[in-house]
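Next comes just one chain, in structure tokens: the form predicted alone.
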Amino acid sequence: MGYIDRARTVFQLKNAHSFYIDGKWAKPSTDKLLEVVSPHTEEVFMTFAEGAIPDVDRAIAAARQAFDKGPWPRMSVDERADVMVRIAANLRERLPELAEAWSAQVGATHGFTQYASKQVPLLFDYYAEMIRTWPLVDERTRDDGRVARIVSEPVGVVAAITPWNAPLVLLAYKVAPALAAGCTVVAKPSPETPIDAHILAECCEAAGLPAGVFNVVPAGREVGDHLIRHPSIDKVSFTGSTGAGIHIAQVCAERLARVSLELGGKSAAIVLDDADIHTALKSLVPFSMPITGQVCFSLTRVLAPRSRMEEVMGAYVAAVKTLNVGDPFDAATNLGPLAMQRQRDRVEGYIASGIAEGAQLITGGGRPQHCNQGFFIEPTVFGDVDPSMKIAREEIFGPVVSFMAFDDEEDAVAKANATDYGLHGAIYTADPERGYRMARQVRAGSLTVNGMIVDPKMPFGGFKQSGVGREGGPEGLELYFETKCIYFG
């Protein structure tokens, strides 16, 4: 089926009402459908088959058979890499669809999705080349002169569970290294954003990926819970909320299944006393509210010296007030809508909490008057925020930024670390080495000195309740291996 949204968004999906299982498009076990809602028109624009437990059981069985008996784990690394390069080429051809699907489902601006979607084929090419030279066998000499071989073997059948905010990018971070390692995959995309995973399945099919290696069943929480508990799943790789991640970790611990978790964030941007604020704003403004704040690494807490607070916050607010809120397909738009009604309700609840707890609402806080449909909300800035306030402690997942003053470097680090999260952060300073020294003190998985960078070829993940493990880079491939030691007597 094809779909055109107001003559702008075109998807060519032939199998929206089927699941990709065991190398073919399979009929669902029920007639239940998922409705995909446009966040900027509030209209249903596509329907997909909704997975049930029998459907995911078929997918798990196919992945298990493909791993235990199929060719994929037994191919040479070059053969696997060649298939992955073909998948990347197919994805690259469909980048316009992928960008438009992301904007249509989530409300992310089309300019952003056109740029960010390029990470998807990049990840498949990157891990294809990495596996060609990965040291799968390391021979070591023992004290008695005899040898042992340390072997990296694929972990097995992987459940890849992904959220709605960046559907295919986050799925590619899991699928590409898993396939490179020789694993098989059951993907459960979010029920709100199933388009991207279907396109990936079509690209895998066209590339000649063996049957059962990659399977897709969009479904809700009940099916997801069944998936993580299934004894045939060797590893769960999850991106999503910290609450869901804690539940998954507990379930996996019961049977000692391998698990990696990329979870929430409450990242701090520390503007030091020697920083040039106008230079800082170039990255601080867009990355405090990327995808309308619906990104785990958003710089939602801005820490500024007490002596410069008025200057820093004033410049930031002035820049935020120039942002255009509206149609994500309009090139002039800087912020699209939130992804869904419940997300806007959540954000509005946090804004009300900030006001009730005594934070100063500097700008925003309401719905844009010119947007009479869609899940829009104004970019919102709070001042006089105390680290104990709810808006300073909890992940809002919306365009809400809190400003907090600090007295010196020690106070800045203490306030940056005053959170249960530890995902990302930024430090702005005229002295990069000073920024590096501060970055070493912040309890976060990655930080940027003078800018905002997330590079898929580098490890990404968090301390504390921001997760377990790292995705991207060589560390992302290591997640999908088990280590075996073979001694020679």
Ligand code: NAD
Given for the second form:
Amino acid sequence: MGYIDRARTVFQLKNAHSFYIDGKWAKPSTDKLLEVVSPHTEEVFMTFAEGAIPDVDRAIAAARQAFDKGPWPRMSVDERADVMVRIAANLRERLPELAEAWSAQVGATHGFTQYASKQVPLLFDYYAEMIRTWPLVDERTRDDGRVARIVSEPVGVVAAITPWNAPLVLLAYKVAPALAAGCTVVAKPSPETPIDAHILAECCEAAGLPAGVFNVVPAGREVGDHLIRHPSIDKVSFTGSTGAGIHIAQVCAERLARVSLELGGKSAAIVLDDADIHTALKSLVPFSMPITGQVCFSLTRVLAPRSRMEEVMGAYVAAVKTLNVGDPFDAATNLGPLAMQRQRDRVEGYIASGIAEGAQLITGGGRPQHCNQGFFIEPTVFGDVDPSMKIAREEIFGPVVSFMAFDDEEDAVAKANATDYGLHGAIYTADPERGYRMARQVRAGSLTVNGMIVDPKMPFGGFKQSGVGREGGPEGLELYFETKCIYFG
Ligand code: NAD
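Taking the form predicted alone as the starting point, write out the structure of the form predicted in complex with the ligand.
All chains and molecules follow, beginning with the one already shown.
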């Protein structure tokens, strides 16, 4: 069966032209449709209802009502956790469909999406278990011997706004802890990738989540902008670009709405003089270009000792040249297409700017000759990159890696930190304690020493312009609480 036929067969979504609002599949206010385009064949393979302002207003009203009057925030934590475990079970049953949806919409390889989609049910189970034992009420003794109770209360109605690159994983990082805390949610997925949140809504419905607790309206920026300004939204939880994040922070500041932001990155991998390059490549190659480089924590800058640059870059380039670019559903493929036309335009613009600014194009830089359709781009490596160049400073969001030489540890740290971003990073060394000491000096929210991993049980988020707040782990649940202190006189 061909790619498009398979996508059409797999996604039997009977309510694709409705929105999940207030526990029902609601009729849209307009007949506008979103087209879901295959990045591999460039064909439209599904249409979805596109949310307009009256639709998102209905979703906000339902979430407000469910928070102010509904059972969800008032249930015992065990009752809430039981519903979440049922949502997780429903999601687990639909994992094959979730992986196909991700690959079909974004072009991420199916091998990767089959593995990474498992995080979605895991997050619901994880936060369900966490809330069962979370210290929601703490008692403290005052100086006069009397007590006060410190209570964690749900922050309220949450707007969850997510990008297209890892649509459901990123949404689950918000919805699972928000529901666990007792919040209600209006989700606005990216207009390019509406399938996944729709499946999540079906799983919530089948699990018996009370009406209005989770609502979904896929839509574009204008509707998103209305959502973040709405006085009934208590908190905005956003993942996306730094530009949009700054705008959202400004809008939220005007009415002091709570906000957490997971934004862009320009992460550096530092290969130290004592590192074994062949061991390093096992994680450096896949994590420099995950989802064809369209992941916020991609290791897009590689810093190597000047004395080892030829060896390190040579080994990396040799490995990159073995990567297969092609059909994301072919098991032999390492790199699928970029997710959309505008992504390829953007990446090609950065490649041109690297060349114009004098970086040395070592490999790639063009469209693969064997792919005559789809938004493909070759894995691309630049050498002789100066930290002042655009390709060294800005997030490209494509398979483009910049190599930079350093003279000593201090120079390596300075170059790793020479960006407005601070999301992630990696250190490769024969001495893990040396790696730890360097990791402490890099201004980023997470680092790995000898091997790349992102674990949902650990906090993830950014320093500097990579964001505010941490998702994952207990820190990810704390984002959805307000602290209240009750004194006894
Ligand atoms: P984007 O900022 O263009 O859009 C993200 C989402 O925000 C979309 O749903 C979009 O419709 C919405 N949006 C945009 N402007 C808005 C506004 N003014 N008001 C309300 N909603 C608005 O980002 P994108 O191109 O979809 O995604 C790529 C970006 O996401 C990259 O910068 C990447 O680094 C970042 N990202 C960050 C993380 C992280 O965890 N830090 C994870 C994945 C992606």
